[in-house]
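There is one chain below, alone, in structure tokens, taken in the form predicted alone.
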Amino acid sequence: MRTPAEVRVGDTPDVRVVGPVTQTDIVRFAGAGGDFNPLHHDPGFVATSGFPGVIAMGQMQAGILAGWLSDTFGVEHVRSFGVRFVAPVFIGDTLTLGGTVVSIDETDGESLATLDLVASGDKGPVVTGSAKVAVAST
């Protein structure tokens, strides 16, 4: 087991940079989620749908926010995770994900650090969110 992250509240540990996505991306994330939507891989359903190109998933998003939370913190540190999809993803985006130390408490002898989340596209924020995770004492 990882030892647990030192924090503050007000950090905002190192940011990851992901993409440009693609459609392989999305393709194989269709392929291990079952999300075969057709706003996810057909141009020319797309193009009826009022979007002005095809969409990733929120789900792919979110699951790669997931994987750097997992890795900043360790993923047996993280306590709680949730998120809200609030804009969609393109082809050729790159995603941003970061968080900030809101608040650390101590709950049940574990000192808890609460994160806001945000991945980012190239045209704001696509995913919101926060977690919980296990911090060392300070």
The other form holds:
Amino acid sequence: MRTPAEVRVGDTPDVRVVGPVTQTDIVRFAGAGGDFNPLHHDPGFVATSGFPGVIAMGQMQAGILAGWLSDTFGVEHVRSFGVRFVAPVFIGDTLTLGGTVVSIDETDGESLATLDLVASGDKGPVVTGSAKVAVAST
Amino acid sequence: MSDPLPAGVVDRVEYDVERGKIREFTRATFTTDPVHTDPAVARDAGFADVPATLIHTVVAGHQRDQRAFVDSLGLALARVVVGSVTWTYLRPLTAGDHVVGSRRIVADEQREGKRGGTMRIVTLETEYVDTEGEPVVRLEEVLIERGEQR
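Can you swap the form predicted alone for the form predicted together with the partner chain?
Expanding to the full complex; the earlier chain stays at the top.
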């Protein structure tokens, strides 16, 4: 396994910017995951739904946030990843993904960092979350 | 294949974890670590094959009829939103794995909504086990059915 990252409480690893989100991005995620709810690709259906436009599936922005997390810390070091969905993502939104190390604890002989995570769109947070990742003991 | 589900299990899915599907998720989630797409890089990093991205269990969407599932819980699909999802990783899911996920209801509560009406909050837990029967990943999903507008 690769060496865990060295971090301290308060660290904010470099953020990632993704977007603007396109219909193609949403369709590509639908193909990977199998969510073919027309809310995510059919403007005619969306017009009957009350939303002002096609929205991404929440799992997409959760997955993009998870990608930032595993690219930063190594997928084998991630012990948990949790998200809450707070606002929809529309085509054209640009996402900013990042997090903050809020604590580091020794658990079962492993240094586990707890991170607060956030994915923000053009108007504020769209997904908030937290993760536990194994890090180098200091 | 049509064995009855064990008591308390609301649905069950199984699939092979495949390199091609991992590559699709890697691209769809803007994940850049080549460990997910290059078997040689994965082996150098200590994996048996390429590891899946963190949300790979979403692939179960290909096997589920979400409308039928929501109906079976007695929920109104149009008023249901996913509030939160948490994954707990017991080991990295890797190409070549075959996993079986059993989904159970672990909580089903009613709460007064802020804008009137009663919200129903259903918490589901899915545990995926490998061919050895060992748990690999657990998934907790909280579904919220908003109250009817009056």
